[in-house]
Amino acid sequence: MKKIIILSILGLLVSTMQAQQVKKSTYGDLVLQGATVHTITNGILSNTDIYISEGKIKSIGKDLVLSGDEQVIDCSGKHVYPGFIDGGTHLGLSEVGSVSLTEDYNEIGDFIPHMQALTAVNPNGVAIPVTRVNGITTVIAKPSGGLFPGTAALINLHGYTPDDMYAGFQGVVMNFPSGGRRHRWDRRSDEDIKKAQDKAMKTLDEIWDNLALYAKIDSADQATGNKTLREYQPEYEALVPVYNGEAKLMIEVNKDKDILNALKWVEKTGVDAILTGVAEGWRVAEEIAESGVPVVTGPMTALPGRSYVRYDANYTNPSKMMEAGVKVAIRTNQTENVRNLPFEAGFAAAYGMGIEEALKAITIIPAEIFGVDDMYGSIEEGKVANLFVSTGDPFEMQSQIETLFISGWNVPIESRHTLLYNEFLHRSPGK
């Protein structure tokens, strides 16, 4: 009986591994030939070639002169877009929601900015290839939880280690104290909500006062070359670059009044901030625009936060902020459904943003917000070769992503979903 059980378990493991097995990526010089190239920053180029070498876009043009050693991919009638960037996910940090041991985005503690999401990213996460097949090449992997839950990282969705995947940006995450209800089942009285917010703001002010002293001592140490005899505090050490304006602070905030309070706090402290979430940004769009603070918002496909607002409040939120002059990027705020990023952007496009601006909101705009637009976000010579070949508009569900490149690697368009689909489509034996 024991042998039967062991053999059954082994069989299950083998079948699971086979279902998840993905072909190896390939690397080398190649040319995408005769495509319609959506550069994002320099218009749409018809019947154009893209030469990829050493992981970067070496040249773009018509009838490029080739040595003959390059692999040529015929893209006639196809469209090439830069890889999409999701401005906020838990991808790589979570596997099975019901198993706490696989959840690495929510650590114990309210004040842990030194906890780096990058160190917890699982390059072999099942959801990563599932995400890539929809043209998403780069995402923010972020922690969540308390007041300062940790430090988020921008990662490319290809690599054997987190360091391989790192795409050049990290930002400390802060959940701004909220004066609203947490959810529709929140039964706290208005007085209790106000007390909780006041307590959280007091804690934030105390942390910032302590940080000011810590940064002053650190600056003196740097100037003199001496080490003050002080207790090492990694949480303040992680915040010193934010305090000095050398690193960005990603402030999660959603209610309109909380957004205004967050903007006042940003002005008072002088931090280099990014507002994330911003579900009710449309209510205070003018104030956000005046502050000059960029926004990463989403998801669009969510219910309105208040029962009396229009059904399309979330759909129109990005366009209303954009029209007011806010720099807006889009996120899914998901784990297993990050693959839906182009459809989130599609909703924003259909509800006022337009296709061109919605494309920018998941390519060059997040690249600019995260300070990596010299490498990512558009198809330009010298940039990292993160791009994909599509049969049509990637916002349309019938369009198929045929070829995908991340850092010049030709990554197979395979995932557990595609493998299982093909397995059961062509069952043998089967009826």
Partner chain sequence: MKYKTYNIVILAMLMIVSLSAQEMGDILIKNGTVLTITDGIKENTDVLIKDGKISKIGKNISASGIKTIDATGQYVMPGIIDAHSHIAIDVVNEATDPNTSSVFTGDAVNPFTISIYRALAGGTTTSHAMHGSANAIGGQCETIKHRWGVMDPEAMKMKGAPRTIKFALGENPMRVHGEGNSIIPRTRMGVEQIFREAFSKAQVYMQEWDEYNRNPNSGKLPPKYDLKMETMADILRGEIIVHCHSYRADEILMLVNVLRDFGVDKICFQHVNEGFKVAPELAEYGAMASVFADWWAYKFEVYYSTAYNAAILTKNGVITSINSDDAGLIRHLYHEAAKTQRYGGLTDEEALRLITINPAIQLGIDDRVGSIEEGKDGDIAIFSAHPLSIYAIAQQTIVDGIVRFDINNDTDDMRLIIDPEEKIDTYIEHIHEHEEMDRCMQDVFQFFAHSHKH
Given for the second form:
Amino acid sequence: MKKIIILSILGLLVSTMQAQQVKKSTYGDLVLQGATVHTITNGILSNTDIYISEGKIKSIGKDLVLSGDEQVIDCSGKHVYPGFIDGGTHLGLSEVGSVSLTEDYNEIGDFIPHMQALTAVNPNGVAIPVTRVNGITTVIAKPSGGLFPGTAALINLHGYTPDDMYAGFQGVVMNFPSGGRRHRWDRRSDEDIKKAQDKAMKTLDEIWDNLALYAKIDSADQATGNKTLREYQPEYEALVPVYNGEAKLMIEVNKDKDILNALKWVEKTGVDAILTGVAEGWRVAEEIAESGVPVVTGPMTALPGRSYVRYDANYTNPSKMMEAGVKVAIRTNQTENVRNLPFEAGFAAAYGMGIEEALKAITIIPAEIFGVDDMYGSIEEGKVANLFVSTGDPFEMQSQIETLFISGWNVPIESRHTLLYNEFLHRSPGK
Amino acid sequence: MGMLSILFFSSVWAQDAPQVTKKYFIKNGYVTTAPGTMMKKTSILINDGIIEQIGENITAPYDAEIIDADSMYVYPAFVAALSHTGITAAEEEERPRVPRPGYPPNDVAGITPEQSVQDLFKKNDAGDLRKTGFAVIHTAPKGRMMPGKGSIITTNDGEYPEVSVADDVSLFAQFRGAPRMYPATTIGVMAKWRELYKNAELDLKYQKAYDMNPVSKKRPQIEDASEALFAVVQKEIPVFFVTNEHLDIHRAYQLQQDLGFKLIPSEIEQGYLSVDILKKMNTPALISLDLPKEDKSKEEDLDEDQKALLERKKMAYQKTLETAAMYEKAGIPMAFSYLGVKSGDILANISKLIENGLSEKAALDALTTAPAKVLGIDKVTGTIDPGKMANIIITTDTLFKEKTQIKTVLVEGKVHEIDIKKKKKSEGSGEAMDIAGMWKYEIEIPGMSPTGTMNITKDGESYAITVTSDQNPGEEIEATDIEVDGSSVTFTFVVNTQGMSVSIDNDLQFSEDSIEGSVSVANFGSFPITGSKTSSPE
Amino acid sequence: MKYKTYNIVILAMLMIVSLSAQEMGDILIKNGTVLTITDGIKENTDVLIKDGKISKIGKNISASGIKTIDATGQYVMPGIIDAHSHIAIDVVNEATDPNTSSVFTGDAVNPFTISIYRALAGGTTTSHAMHGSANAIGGQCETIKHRWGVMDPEAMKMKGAPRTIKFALGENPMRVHGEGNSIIPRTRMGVEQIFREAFSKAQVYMQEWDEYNRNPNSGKLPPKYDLKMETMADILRGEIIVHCHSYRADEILMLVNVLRDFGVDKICFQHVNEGFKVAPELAEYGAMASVFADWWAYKFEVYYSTAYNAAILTKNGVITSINSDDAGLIRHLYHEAAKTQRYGGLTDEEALRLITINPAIQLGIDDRVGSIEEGKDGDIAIFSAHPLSIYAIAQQTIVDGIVRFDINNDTDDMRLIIDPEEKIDTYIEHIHEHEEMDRCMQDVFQFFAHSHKH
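Now that you have shown the form predicted alone, what about the form predicted together with its partner chain?
All chains and molecules follow, beginning with the one already shown.
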């Protein structure tokens, strides 16, 4: 008897837990019929079908011929967009902000580029479904902290393992030595800030000198097939591809002068760099454009870093950089609210960027910057089926995302937030 | 001569020669008895610390010591409306622990209105202020929100109570919270003020009722802090409230409006914003003489928006200097307060205020009659009038001229001759010291430790420094940007090596025959330097 | 790069300063789409403000000799109201005791905070400058109007607005006092008792004073004056609206029960992330809710949240508002309100009410602001597009008939005052996103930094 009670209590627990569990995604051949397709790279196609098969976009066209085995979704009057890409988040690496043991993005150490974000991505993080139901299919999960806090990974927001989720790009993250205050309670004197910055710069130079030697030995070993007896130095090992120009370095930098210094450093070292953050890019937009280094900027809705700049300094930052000729992608730099990515882009659109360019800044541009534009960032035949169906402009909050595909999986538009809504909207109906 | 012998001699000199007479006769000066007046060839007779007679035709009694003021200028000595003279700050624990931070003991929380200067006064360190022309000072305890009561003292050397003119004449207050306990913030301080005040009113009322008829009444048990506020509640003494910023003035005024005490906003630093509120408050205002430093950045080093910011900073600086003139124009009675300013900067800073529109009369008012009135001692000092304390200064020229020096200060009839020195350029507090000579140095750079010499020569007021390096014999480098402040010396020299100009900044502390300090070498870092004197100049 | 010369900057500054003399103005807004909130949408309509008050709404209004704004093609809405913010005050938390009802943020109003101007640039004209959430019973708060340009902090205050006080439940008071100082509350059980103790003592206090006041000149020993008890007594008398920082459903119900026991009915829960779970109970008690649009998961007590909170509460009859609690969000509350259309499908009017009349009701100022009605204060925000559109940009923001933000008059460096010794190349990185999340705990870090991480 006791056992039965315990079992039924367990059953109760399981069922309440299930109420918090998002339904399983489905997979198979599927056609979106009669949609307005925002391809990004080939304009807007009206009344067009998209055939999804084996995780890819198999074909795009009007009145596609079907075998009859496909699931068909009527999309007349609906809009299809490629999945949005957020170029900088902690998604998957964090569960509850103030509970440090659930936070996996900030490891101990200043020089730890070998820390792999992908390792720590939790495919079942509660924030992941919350994010993707707004049309975000792909994000950079990045470590943060010291000078070289680790290696970021591009992940799709669906999958049972980190490897399932991996979207083909990893980049070493670097926090460029900053001349700014860390936050508004940073009470260091200007001299101390300068000293800390100089010291970090010196450390960086030392690391790079050592890396040069390490890479030289490494390439000699590669050429001769010898293996020089070397100590285990995973830090340098992780940076060798960056040094050799085979991997990208994501340089977080925000203050105007720091950006200029970073550009100089990039030129000096010849690394293949992406600038991230770049909050004061508008002050040095021409210099960034000249360097050809692409930018992942955001959030636009952060407060300006100086009290005396215009209120819209951050809102207009992406458009000012874009006008100067910088390749600009947009990120949220968020964790649980990466879902705001389309609204960040909408802000940028309103403040000078325009809708078309703002759409690119969260689709094809980040795909290009991360070197995955052959797979992601637009609706083209052969690309991965990361896309969603919306009732209207996805930047507008009145629009609803109705259907979402990630790597061809038809992902339910459900998350803890929608489940709680469904449960509690009418808590005791009929009572 | 070593340091020891200097100390020895000075201690001998400190012992005054016994005085022969208590009568002094200041003869034939240009006398300003009160701001805005000036009488030629006028003499003043002083007897036992009191001014007896003033006039053109009075003659010196035989038993008076004559102070010849021919072609000199005579003014009332100054009155400092607020300072911390003679008060050593109480040792404070940085983070004292109390079991319930919401209810700390009053003294730990900085609430000690019962504290009196007479209990705290250590040593009269008013000498520097006296040299600057002050005879009477209002001094207040240091601390947090309510450190205690202020007293009025003279600048004569001496112990308590002989220097005391009047005790417990004010309450001193600040918006300074307690560390990690109530009241920690400005809003806590204001709430605490309201509560203390209301309770003092209630306690006072009950005490009076009890004093009238104690029958059937519980004996009053009144906390020290509450009792100490009776004088404030009864408006017998004013509250000198430190209000550095414009908003502090508003906040103190808010309290005053809620509670009704007499308020003197003090140590005002951002006062150019506060003309309207001060007019409304209809109270004297004490302006801080601790003026901000002007940003002397050169425009060519700045980008466009920084130039705009620099311009705004300069405007704000300019406005700060114009504050006193604005108050004069608006009819706001003003004096100065001296909590932050170095005594050596006082007259120079007043000159800046005059350059920016303050009239000399108003400046002298703010140094004499106005503070005397604020402190309620205008019957006894602030002007040169018969019957008042003989608080008088004698100067070489009219006040506020750049070259004018104070020659004599009389404090309650006691004569202090001031050594007339050539004015130092810098207003540093350190005693000037002669650093001229040949010095050897060694810079402690690991593995290098370069050595060399510095030849320091004096040319009138300024120094010239030539640096040599043992590593590079024969080359002599002239130092630039030489700044000497007492025994602290900074200068820069540039070494040209391998086509690079490396700038070396020196920050040295000189003693009689040795140097200690640091040099920073361009971007390479900062290194210790030591040295010793090898010869004195010929 | 487009930098204005400093002369313009200075001119702009002088212009602002010269505004300060005036606190009420006249203005005619012509031909806009007027979102009245309480009386539908009126196309091609004029709004006339005289002496700071809306005097007429209609077509073809003419008034000579007063400033006229052509709002053709633009949207005219009441100034946005934020029921929870910490801008414009120098002190947020007196974090020294579980009960600091004696303190008052109104004492620390700072009219020079640049955040005020930035809020205006997003159409926000009124905000509730609240004490923080470090203490179960925090300080009293101030309702301010964004009269950017005044030099007198008193002129920022919305005179006549009801008194309010901040309460706080859950992790923040538990962490500061329980974990930080080892005094009650360390649990939600302890939090409840803080309120019960304070209200009960206040009842005794009131009785003592009532007895004393029956004959104040009897010469009897008066009770000790206790400012905390005075405030608690005023809450019991119904003179102060309680605004309570809260997250979990259980603690929300706890406070409802406490208030019911002590007969306090003016209550607006703040944040109230799990309010959706107890919406029927809130509606029944008449408790109101002021929520974030989508903040969650930054700490454990907000892990089980939903962005549909506002929608559920609204549809269950709870008077709900969307607030900022943040100098960043207060700049675009219209977007935050629009999120309720993505998350819960509220109508335009329901969504706009969340940032206008509803917060006004919660602050007890709905007779003066929160809608465009004749006789109400002339607080207006004019947008380039419908304010619930992501593409809407605030054009002009008017407080009491005076334009306090004009996008065409917005220059670099709009600060009113600066420090002559400030550094001119200070930049603040905003690396730590969670630091932005909980402004409620501002000032606590400095005091208690040693005992915990945020």
